[in-house]
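Okay, so here's just one chain, in structure tokens, the form predicted alone.
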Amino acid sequence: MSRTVKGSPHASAPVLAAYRYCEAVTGHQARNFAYGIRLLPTEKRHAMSALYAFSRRVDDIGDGPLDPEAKRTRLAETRALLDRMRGGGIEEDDTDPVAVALAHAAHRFPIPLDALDELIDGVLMDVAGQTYETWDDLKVYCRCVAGAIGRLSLGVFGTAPGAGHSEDELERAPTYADTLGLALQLTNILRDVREDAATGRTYLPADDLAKFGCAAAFRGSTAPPDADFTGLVHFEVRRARALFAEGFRLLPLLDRRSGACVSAMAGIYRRLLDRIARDPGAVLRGRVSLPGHEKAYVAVRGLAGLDARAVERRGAGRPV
């Protein structure tokens, strides 16, 4: 992977109209990672946006009315949307704006699409119903659906090389991006619980439901009777805490603004399983999320560079 991203030929009409599109839709549907986009110069910005638009796409499919034989119908097209993509067929006056700026994007950064083709097998485990009886088994899962965004996203950030950080360091970005998606997934899954369950979705390992009583399903504003729900709660922040801790070992090794746009995306959500670590029933109450002062707060670190410098001021852990 190229460490250096080079400035790209003034983008046409066309083009330009597309990453607004792309922009307009990942500030109405997801406004924490909206939140740390703008902290990215023009150029990575449009890139991020057009990458979670076609995530974006992708999960709708998995997440909407259509009956399961039409999702994997639709998922397949998505999939074939990428393989033109990857052969150079889009042009820029094609009708569908998501695919004229991925591809231009593409074109841009060494973005790795195929990390698309995971995110689409990670759908369709959902349309597929499928649980996971092991932390193992939902690894592969989330590595499909969030791993492979944080790999993306790395193809559009790059990596700076900085005093101190070895070639082998170096090679190690993707892996830490792909565990820092692994701490964000876990993250979602908790604060989802009761919405997935009410769906008929159940995330979390099977072992460790019932190494806590808690098989039943999370339907009310209440943990079944007799489950310490508190309890599974606290070992699942646990170990989503180490894994933010390998994650963001991949901050000292990006550009400033590139990794103040991390640390700001990564830092919501650490700091929301604080809060869900200090009241774990709040996820069967309600959707936990922070107000926005503190993500203003999350945000300036960031740019301030302070949880990088924290991270090498730690230096090397062992790998989660």
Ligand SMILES: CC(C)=CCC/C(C)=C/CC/C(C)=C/COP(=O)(O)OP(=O)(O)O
The other form holds:
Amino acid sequence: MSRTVKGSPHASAPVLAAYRYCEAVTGHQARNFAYGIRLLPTEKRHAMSALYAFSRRVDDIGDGPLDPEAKRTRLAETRALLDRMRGGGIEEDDTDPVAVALAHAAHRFPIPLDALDELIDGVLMDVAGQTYETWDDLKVYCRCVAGAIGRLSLGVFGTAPGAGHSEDELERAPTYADTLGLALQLTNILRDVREDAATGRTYLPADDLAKFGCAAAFRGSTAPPDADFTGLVHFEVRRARALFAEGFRLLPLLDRRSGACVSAMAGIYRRLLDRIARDPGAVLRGRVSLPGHEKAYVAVRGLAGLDARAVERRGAGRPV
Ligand SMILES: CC(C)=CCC/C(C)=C/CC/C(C)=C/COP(=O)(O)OP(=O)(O)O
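Output block for the form predicted together with the named molecule, input the form predicted alone:
Next comes the full complex, and the chain you just saw is listed first.
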């Protein structure tokens, strides 16, 4: 007889198998975020892997080969799955391991599942081919596809009261998590400007593009001839650095292992941003990435408590 997924602290064999599936997805696909997720204790690592696998699925629908109508249908099905999850209707022997794992994780941790609807809303903006006039417009999209992930992750991490933080500061934790998501997404947009242009997508705000003479669409690896592409990138880098600085205020509010996870996830992206700032043209030549040993180094520093705020302090006063 099949049983609905409940929040038993001793996960049953089917639930454990579902988590193993999500961990395999995370290990194979999360080229940057896996470094942080691995630093968590088992239960939180399982829950973050379930969140990653679900979010990956939503993202892959948006980026995949289906036509827009078929994408909308798949996204509506995914939303219906979330509704079923909220209603406690996922069975342990469901054929979808991601649903089983996430349903269990949502019983174990106060994960705000509604934020996954925001993620779907954001991917629907992509499917509609939306472009953004201003940073305020782009922020709405970034909140959906990345801020939401920050707030969902915080549900798993929890805050660590009792370390001298005021109630007010603890209440700001979801806002900091959201802001860190924006920092990561803006960095991701800068890194992927070439790939996105090749598929006809422009995320950077139209008024910023105009300000730096980049309003004509990028074509694959070229910016318009008289564009100040370097100026544009430096402008966005400054914006992203300010978001990182604000978002890193989350770190002292977390327990040590959760802080290490966030330090690694965000620290890797923060270094990616520094690379882009040093050589803006690199994003037009290919995908900027950190070597594996550097990602591992950032993760180890996070675990040692030498968190990403140190990068922030070193960065203060740096040009750009
Ligand atoms: C508090 C907290 C944890 C905040 C951070 C929230 C977070 C992880 C947002 C994700 C945003 C982002 C850039 C996703 C890209 O994923 P991808 O799989 O496409 O990335 P990749 O291309 O770099 O592998």
